[in-house]
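Take a look at this single chain, the form predicted alone, given in structure tokens.
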Amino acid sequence: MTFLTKSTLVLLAALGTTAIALRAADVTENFEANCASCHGKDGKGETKAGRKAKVKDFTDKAYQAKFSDADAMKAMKEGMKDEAGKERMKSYTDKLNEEEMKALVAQIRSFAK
């Protein structure tokens, strides 16, 4: 019985590690598919679209300190508009679920480390 328990634990640990790796891959894929065209793969926002939309540099720790996870979630859920009411960022509720958005917030946070 002890052997089965240890084997089961090893298997579960391996599956958990695989799930975490897949999850990280999914987050990267989601960022690249939905965010990188403006924010850049590196989070600096130095793309043509990013400069046009005046996106913030996610690698800037001072900027990161100014906005909360709730602010980031709100931007993904509701989109963002400039002072004139023109859309700067669309809502992603049709493409991303709550868990995916939370994972993207963690991804955004990782750029400033």
Ligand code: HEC
Contents of the next structure:
Amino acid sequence: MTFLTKSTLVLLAALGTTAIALRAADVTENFEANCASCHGKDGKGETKAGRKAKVKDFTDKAYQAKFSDADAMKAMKEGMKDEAGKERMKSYTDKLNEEEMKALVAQIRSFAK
Ligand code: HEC
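Let me have the form predicted in complex with heme C next, following on from the form predicted alone.
Entire complex below, previous chain first.
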């Protein structure tokens, strides 16, 4: 009985660690696949497309303070347009679900730490 309980715990712990590792990889993968072309793998936006789109530096705390988590969710859901209505960033509702978007907000926040 004791053996069973212990091995169950060990198994659960192992499964838990794997789940966490998978989640973290998913966020990074989502960011690199959808966002890094403009925002850069490091969030600085120093890519060709990033310079063209005039993205700002996610490692800059002052910039991060200018948008809320809700603004970030809105940007991913509705995209961003300039004053003339020209698209600067597209909507990602066809690629990412609510959960994935929330994880991306946390990923973006982590660039400025
Ligand atoms: C085509 C280039 C491009 C891609 C790809 C892109 N963005 Fe953006 N993003 C922009 C631009 C441009 C801005 C606006 C910068 C500014 O404030 O002037 C922006 C702004 C943002 C903001 C700030 C929102 C606000 O309210 O100020 C967030 C958060 C963001 N992007 C997240 C993402 C995430 C997450 C992805 C991937 C799912 C992504 N972006 C992909 C171009 C891009």
